[in-house]
Every structure is written in C-alpha cells, then in structure tokens.
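First, one chain by itself in structure tokens, the form predicted alone.
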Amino acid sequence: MGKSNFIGFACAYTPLALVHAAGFTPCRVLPNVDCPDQAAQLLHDNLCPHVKRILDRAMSGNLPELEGMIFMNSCDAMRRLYDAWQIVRPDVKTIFVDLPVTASESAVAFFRDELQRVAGILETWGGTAITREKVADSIQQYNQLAESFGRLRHTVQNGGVANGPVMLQEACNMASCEVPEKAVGYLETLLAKPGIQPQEDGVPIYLFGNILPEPEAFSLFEACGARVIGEDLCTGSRLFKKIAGDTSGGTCGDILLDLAEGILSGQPCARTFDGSQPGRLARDIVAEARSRNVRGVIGYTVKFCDPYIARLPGIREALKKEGIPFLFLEGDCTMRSVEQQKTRIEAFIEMLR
C-alpha cells in the first residue's frame, strides 16, 4: 500500500466509497488548523480562504501522511489549489476529477467515466483490483453511516441533546477522516448514551453555506441565543448522503453509474446549476426553513466564494418574499472571523425573539 493508506480530499462531492473500495481511508483536509499564512506566495489574496488555508497546511507540512490527494473540479479556486499543490507538494500524488454542474443523464454518464478513470488510478496506487463487490460493500457502509448521521441529526435538531450541534460537528469532522465502519460505531455509541439532557431553549434557526467545520462556531451560535435545528453545509450534512441503486449483479461500471448519479443528485451546493431550475437553491432553502418552522435563516460562507456570491441575491429575495428574516455572514475559515460576527448574530437573534 505504500507509505500510508490515507487519501486526502477537500470537497463533499468526492467519491468516498470508491476510495474506500480501493483499500484506502478517505481523509478530509480541513482548513481549521493553525499554520503560517504562506499561500499568498502562489495564490491571489482575494481568493477562497478554504483553498488558501489548505495550501498553507500543505506548505507547512501540517498534514497527515498521505498516499495521494483527490481534487474535485468544483470551482476555479479549487482548480488553482490543484495547480499550486503540484508545486509545493510534488511528493504527494494527485488525481484531478472533472465534476459536472448538473445531474442530467449525459452528465451522470460523463461522471461515471471519470469515476472509472479514478478507479484505475487508485488500483495502481494500492495494487488491488476494485471489484463490483468491493464498491457495493463500500456504498452500503457509507449508506449506513448516512443513516446513523440522520438519526443523530434528528435527535439533535429536535433538542434532544445538550450542545447537540457542537457534538454533531465534532462527529462529522471525525467521520471525514475515518473508515465508515469505525465512524458508524462511534455514532452508534453517541446514540446509545443514556441520560442525555435536552438542549436549552433557543431561537430556532436554519443554517446554510459551505465551509464551517469549527465546533466552536456552533457553541457561539448557542451562546448568542440561536438553536440550529437544520443545516446544509459542505462540512456538515452534505458530506454523507445515501447512494441509491441496485447493489447486486452486473459489472463494476454499472455500480459506478449508480455512484455517479447518487453523488450528483444529492442536495446541491451553489456551484451546481440546472438551467431548467435556475432558482432551485433559493427554493430549497425556503422549503427547508418552512418545513422546520424556523424563525430565521443564517447563511455562512467563506469570503470570495463566487458561486455563493452569484446565488445570494436570489436567496435573499426568496426569503424576503416569504417573510423569513435572513442574516448573511462571511468568514476566512478561522474562529476569529466567526467571533467577530458575534454582535451581529446576537442582534439578529434578539430581533427574532
């Protein structure tokens, strides 16, 4: 297997089940690690902080020992990270995966072919054939992980756990760097804990955005009087999702088609765009807010995120039309930037009481 069995990744669209089927452990490279700011040597200052802080980690050597790194072509900033990575960490092998922006039939077929290419590279790296049975087993394990997260999230979002959102984010961060079977065991232990005290009352809030892996950020929301009862984040519920499809018989290519469709048809982020439904993201946020009966919506994204900047006016207008109060926050993948928003969050929550 080589120097390690970790394959790094930085995007929720990464085919984790395929990496696991190859005998590797997917390991998310999160940006919330302190290290010197060096990315500006290669990347523009006004570029996604998520990308820059991952590059900071690579340049500082503040990474787990990786067999390789998978980059999804999710946005231009991530493409720039891939380019810069070749310069600063040529010792870590890389795979660059083109990612369609829709889940149309042709897009799914294209992505299936990309997954087939990735499978071939992973086989070369690991020295083990990726069979249909291995892929099916990995999908089932990640589906079980998604189910466990769903039950834990339901308990947390219904106020059944003190400091639940904090615990949930800690669990998500842990699971993003472990094999699914170990992560499931950890979640089941959390679910089986007796005598859990309910969360104190707070103003129910729906949270959406991209990168917010800091558990401390959820503590700050609670300290400001908010109770996050639903979220849609790249570092949260969007990462582990069930993959539908037949897992018996057929060829490896068939199940890769199921995997491709499952990944592309999940809850979309701002970089996903369907020309037939240009306002889908805004409608989805409104629908989630309504279904959970929240009093307000908070959007949190990293600075200079072009996909969310483009979608924000439509989201704001859709929420305004429905009479749902909205607070938009930006950060740089540090707790310092979140803490600087405390007064705004407190004022927003006080307005909703």
Second form
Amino acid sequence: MGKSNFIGFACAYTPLALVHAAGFTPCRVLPNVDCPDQAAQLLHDNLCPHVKRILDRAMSGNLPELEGMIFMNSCDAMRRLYDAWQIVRPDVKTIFVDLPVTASESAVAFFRDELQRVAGILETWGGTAITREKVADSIQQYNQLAESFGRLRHTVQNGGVANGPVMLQEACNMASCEVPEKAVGYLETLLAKPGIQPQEDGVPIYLFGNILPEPEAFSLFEACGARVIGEDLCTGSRLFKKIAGDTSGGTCGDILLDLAEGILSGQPCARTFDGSQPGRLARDIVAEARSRNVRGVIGYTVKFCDPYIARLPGIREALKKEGIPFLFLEGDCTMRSVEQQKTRIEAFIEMLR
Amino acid sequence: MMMEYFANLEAGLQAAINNGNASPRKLYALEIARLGKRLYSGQDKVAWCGITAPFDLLNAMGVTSCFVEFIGAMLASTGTVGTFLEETDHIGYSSDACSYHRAVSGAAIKGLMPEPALLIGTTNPCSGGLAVLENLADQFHKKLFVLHIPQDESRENVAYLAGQMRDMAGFVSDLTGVSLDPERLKDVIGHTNEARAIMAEVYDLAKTAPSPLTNKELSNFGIVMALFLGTEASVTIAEAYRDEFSRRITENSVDAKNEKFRLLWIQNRIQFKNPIEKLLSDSYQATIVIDELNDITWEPIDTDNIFEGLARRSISIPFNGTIQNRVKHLQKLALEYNVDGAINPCNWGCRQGTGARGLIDEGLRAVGVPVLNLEVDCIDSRKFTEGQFRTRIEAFVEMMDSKKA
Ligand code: SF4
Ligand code: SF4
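What would the structure be for the form predicted in complex with its partner chain, rather than the form predicted alone?
Every chain and every other molecule in the complex is listed next, the one we just looked at coming first.
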C-alpha cells in the first residue's frame, strides 16, 4: 500500500465497492470547502461550480492525502475537470472511467470491462489482488450501508429524529469518506438513539437535484417550514444504492457484470437515461412526489449543469400538469448561494400551507 | 417558413450556377438547401441525430438525417434565432445552456422542427446535445437510439461502437421498414472514401502559402460535409473545391500581400452574419487557413469491415477523449499550416469546448501560437457587441505583428 489509503472520487456513479475491495477507502472530494478561487485559470467561467470548486481544492492543496483519484465520464464538465487535474496535480495518480449513458445490454457489458480495467489499476496501486470474493464482500457491505441509510432516512423523513435532516446529511458526508463497515457501525448507533415524537408540522416536500452536501442547507429548509420527506440527490440517496445480483461470494456468475448493472440501472441522475423511455426523469419525479403525498417539489441544482438544465423544462411541465407546485433553486456549492434564496423558499412553503 | 427558405435558397443558387456563376461554395450551399428541403418536405423519413452519427450509413438506408445543431445554425444565419431563443426563456430553459440547443428547442416549441421517424443520439461531443435529443424524442413520442462513443480507439472500444452501429441499423430498419442492403452500403462507403480522399487534398492545398482560400470559403465545411458523406454530391463538392484551389495556386492568382497573418479557427464559426471574417481579411490581411474541424482524422473505411471503420471515424473526432488529444491535434494543425495565431470563439454554454479554454491556450502557447479567446455566443446575435470585438482583434493583430517583427 502506498502513502495513504484514500482514493478520491467526485461522482455518485463511482464503483465504491471495487475501491474498497482493493483495500482502499473511497473518499468523496466534496466541493463545499472554502478555498481561493483559482480554477478559472484553466476552466471557463461557464463550467459547473461542482467541478471548479473541486479543482480549487486540488490547486490549494486542500485535499486529504490521496493515493489516487477516480473520475467518471459523467458529463462534459467532469471530463474537463479530469483534464485540468492532470496539470495542477500530476502528483496524484488518476483513473478516468468511461460511463455509458444507458443501461442497455452492450452498455452494461462495456462498463463491466471498464470496471475490470479499473480493478487492474487499483491492484497495481494497492499491491493487493482483487478477487471475486473480495468484490462480493465489499458489495455486501455497501448494500448493508445502503440498507442502514434506508432505515435512517425513513426515520428522519418521518420526523422521528431531532435535527434529523442535518444529521442525515452529516452521516452521508461522513460515510462518503469512510469504509462501509465503519459507516454502518456509525449509522447503527444513530439508529439506536431514542427517537422523538414524530414532528408533523413541516410542509412535506420532495427534493431532487444534484450536489447539495451542506447539512446547513437542510436546516435552512426546516427553518423555512419545509419537511423533506423524500430526496434524490447525488450527494444524498443516490450515493449508496443497493446492488442486486448474486453477491454471495460464490464462484459462479460475473460479479463485475452485476456491479456494472447495479450502478447503471440504479436511480439515475439527469445524465443517464433510457432511450426507449424519453422524458422518464420528469415522470419519475412526479411519481415520487405523488407516492409520498408531498405538497410541493423543490429542485436544487448547481449552475451550468447541462444534464439538468435541459431536463428542467420537461420536469416543470410534468409537475405543472399534475398540479404539483414546484420551486427551482440554483446554487454554486456554497451555503451563501442557498441562503440567498431563503425568502423564495419561505414564500414557496407559505404558499403550500 | 423553413421549407420556403430552403426552396428559395435552392432556386437562387441553381439559377446562379446555371448562369455560369458557379463556385465551390455555391455547390456546397446548394446541397445544404437540398438537405433542408428534404428535411422539411414531409415526404422523407427524417432522423434527428447527434453530431457523430454515421450519416452515410443512414443515407444508405434511405433516411434523411441531420444533426440538430444544424437547425440552430440555420436559424442564426437567417437572423431569426432571437424569437426561438425567447421561446426557451418562457419554458425555463436556462440561457446558460448552449444556444445551438436552445434554438433547436425553441424551434421545436414553435412547431418548426419536422417530425422525425426516429432519433439517434451520440454521447460525443456534448452532454447538452444528447439531452436535447432525449427531449425531442419525448416531444415527438419517437424512439431514440443512443450511440455511446467511447473515449479512444482501443480495439475493444472500436468493436463495442461497431456493435452499437449494427444494432442501430437494426433499429432504423425496424422503424422504417427498410433493411440495410450490403451492396448499397458498399457503394455508399465507396463515395465516402472518395470524398474523404478529395477533402484531404483540399485541406492540403489550404496549407500552401499564400493560402488559396478566403476566410469564408471553408467555414463549417468539415462538420457539414459529414452530412453528405456517401452521396455523389459530396464527391462533386469536394472536387469543385480541389479544382478551384489548385487553379488558384497554379495560376498564382492569390496575392501574397493579402496574407500577412495565417490563422487557425478553433471549434465552430460564429453562425450569424458578423463582420469578423471580413475585418480580418480586409483590415489586417489575416487569413483563416484552417478550422479545427476541417481535417481528416480517420482512415479510409475498409469495405470489408464497414462498421469498424465507421466506429473509428466517430471516435476520431478531435472533441472526443481528453483535452490532451484535442490540444495535440490543434498543435499539429498549427504547425502544419504554419499559423501565426489562433482564434477561439468560446461559445457561451459550451462546456465541452470552451470549458477547456485555459488548457487549449496553454497547449498552443507551448508551440508558439497565441490564442485570442473571444467571449461570444456563436448563435445569439443579440449578444454580439461589434465594437468590443474590433478592439480585441486589433490588439491581437498588433501582438502577432510585434511577434513577427
Ligand atoms: S453537477 Fe452536473 S455538470 Fe457538474 S459534474 Fe455533476 S452532472 Fe456534471
Ligand atoms: S457548441 Fe459545444 S455544447 Fe454547443 S453543440 Fe457544439 S459542442 Fe455541443
């Protein structure tokens, strides 16, 4: 093993189980860390603040010590982040993983081969062979983590935990930089804490979008009178998802294929879709909002995110057709940008009361 | 509106050509008009596509196909794009997005995009383009096939994309009822290879000093010619350019005094009427001798392995892969064409292209080529401030001049 045990990542599609199976700790490089604004030297102002702030961190040396960094080919901005990273941090080794946009059979097979390539590189970095059993074991641990998060989320979203949404996001941020076995232990202690009488006074809201790791943002929503009872964010529920398939550690089956399929067919963000069901993201959001019986939907995305920019009109339209009130917020990965929209959030919640 | 526009364009160009007033650019524009007419005729089976779709394969299957950004460019060139962009403002399509895509979306809202039979999305060059195709598929209730263009040409990647293209042919066949005739495909690819060879000659001739071309003649050429590949027209157009440039060189008809500076144009041209190209030639004797996309980056397609050849071609577009690839390609062009400077229009909203502005800058500077980064929206003429551009260009030319001295 090299100088540290951390492998950095920046996208919810990263194959965390593979990193873990190689003996590393996946560590999400989040954008919400204060650093001098330098990324513009290499990246245009019109790139999303998610990637620019990660580059700011890399340029300022404001990162944990990393053995390497994994970049997923999730969008144009992420590709450019990978390019710029080569220049500003040549000391940190990188892997660039191509990521299909659909979960077709050939796309899954392609992604499986990408995972095999990644495994080979991680093996040379870590000096440890990645066996089928290790991958299966890691998948099971991440599945366990997803399950624990599921239970915690359920309790929090029902209002049964004091300061629940903030604590949940803190737990999510912690788990994104920790091995799953430790993260599960931590979540279980949270789950074991005595609950509070479920709070029913907030206005039930469904929240979707991409990068919102600031726990304070969730307390702001609460302070504005919202109760987030369902969420679909890259830095939230999409990060730890259950991988199906035979992960028992036996010798049959192709574990990498299961992992590839599990990653590609999980709840998609706007960059992944099914060509035979165009516009599905909007319908999914409506369905989630309906099934949870929320009174409104809040969308939160960082600026300049093309995958979401293009889908928002369709989402807006679908929610309007269903008579579900919608508030769209745009931010720049700073709490300030969320706080600036406090009046809008308050007005929206007031309207829903 | 669009049908009328393309029909008038075709008639006007045809009349000029019949009157002995032909030029390579007119032949090229005539083919654009014909494609536009077919797209809007209501008769053809139309496919809206991403930029790296295999248009010759679609031509071989009798599908009139076009990348959607073409419509954005057309609306800009006709000066009508503002109305369509405003439409997208009304539905909350952020003006931070690429205006090519907003214009197309506006056109679709206004009912100005012909209904396609099918759609083919490509993951390259940009996330925004693929998203627009998904939106169009949703709006028209049509099926979308997505080609995932891998990042490099490793053998597995070529086989993977070739396999997807075979599946794509099956998808097209299912939706149009026309199956792929292998003999017809061979003929089509024969034309593709013929046009490719002649286009390579055209680009080679452009390297001559002084260059035989004017600033407008090859604008958008490489990217639009991809739409005509596989047709006889593509060969005719390429021949016309080759013959005209050869003639100018052999007859020594280009005045060297008019070429004080040789320029490389990065990515796409500005699509609405603007004075930049004329200003460069008339006021500063600066010739755009090469555009980034006016290059042949692929080998002739082996007619025994057509899908593999088509896959290699789609992967080879310089926008694909890491920026190092793109910079290497730009450096190669800069050296081969012996340019004094490069202009990067930095289309607002283009994450894949202008996102890397600083990296491109560094790469070209490393081979001694300064870059003028213009902050411009290549589609939205309403944001164009001529005075500012004149000042920036003047300063850039002065800098190139002092370098030469
Ligand atoms: S926020 Fe959007 S643009 Fe930024 S990295 Fe994520 S998907 Fe890409
Ligand atoms: S300018 Fe950029 S974002 Fe726009 S269509 Fe071209 S490659 Fe895509």
